[in-house]
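Form predicted on its own, single chain, as structure tokens, below.
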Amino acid sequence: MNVRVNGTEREVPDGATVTELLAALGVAAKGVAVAVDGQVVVRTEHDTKVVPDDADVEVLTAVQGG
């Protein structure tokens, strides 16, 4: 299936969860916020939330600095 991650088209396996999507992108799950179609997915739901086909996904990584 196809989804848009941070505006870029990506192909991911059908039925992929948020956790599986992050792994496919090579993104560590710690320190990451994810929204699917404008709805924040809390970390406790990453293993069970299936990303629908044609979804808009935003992945934000926490960054420290000053």
The other form holds:
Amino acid sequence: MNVRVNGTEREVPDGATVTELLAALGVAAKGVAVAVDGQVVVRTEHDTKVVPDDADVEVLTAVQGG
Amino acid sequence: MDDPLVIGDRQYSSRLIMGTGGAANLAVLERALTASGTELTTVSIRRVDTQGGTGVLEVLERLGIDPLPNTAGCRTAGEAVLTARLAREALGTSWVKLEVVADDRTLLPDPVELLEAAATLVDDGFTVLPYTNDDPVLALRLEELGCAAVMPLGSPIGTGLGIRNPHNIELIVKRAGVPVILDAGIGTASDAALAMELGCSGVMLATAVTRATDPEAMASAMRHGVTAGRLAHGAGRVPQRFWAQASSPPR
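Switch from the form predicted on its own to the form predicted together with its partner chain and print that structure.
Everything in the complex follows now, all chains and molecules, and the chain you saw is the first one.
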């Protein structure tokens, strides 16, 4: 299936969870937050939340600022 | 702890909150943060670069500094609330420096969006520290909503223009029941000292240090400026006089 991660099209296996998506992206889960279609996915649900086909996924972390 | 800064359920011995934006690199930032003595420092929340982490959290962790996520770049209450919730997941903290700005040229807070976002986040259990205009009425409204501190600007972000309306800052301080943190516009150490002399509980700054020619030296200057201003505020300054008054005996 195809999803958009931070605005870029990606192909991921059907039924991938948030945890599997982060692994596929090579992103460590520590210090990272994920939103799927504008909804925050809390950390405890990363293992179970399935990313739907055609989802808009945002993966964010802390950067220098303020 | 002697004369701590108390915000919400936390105490800090340093009254200087630092930002991390604008530093040339992480090594410069780390030296500046160390010299500043800060114990609470802001970070922003942005899209992950899949090349890896930015390293700023590791610096804060190494220095024992609490991260304070901000909502910089947000224009609406909805964006700011989502950013705060993402920050809570990413950093495991329910503290947020709430910024909702109106436009890019002034970066001034949008008071309507700010109040809405603050109300939502307080209801959601956040400890909210809002960046606000130097407006005594707005500051009071934010406190009444349940914000843990208020952070009025001295002048617009990044301008280094210092405190343009000291009387408003004093009005905010006189009526506030929560800490007042002077935020934005600090240019040099005397600005930080003035904020504290006016009765602020703390100072937040970034640009003045990170873009100084010598960030480490300016960070040290800010640390001493805040301390000097705090001491002066509590020391009971002499009244200002029009005519001279001799300080030596007449004969």
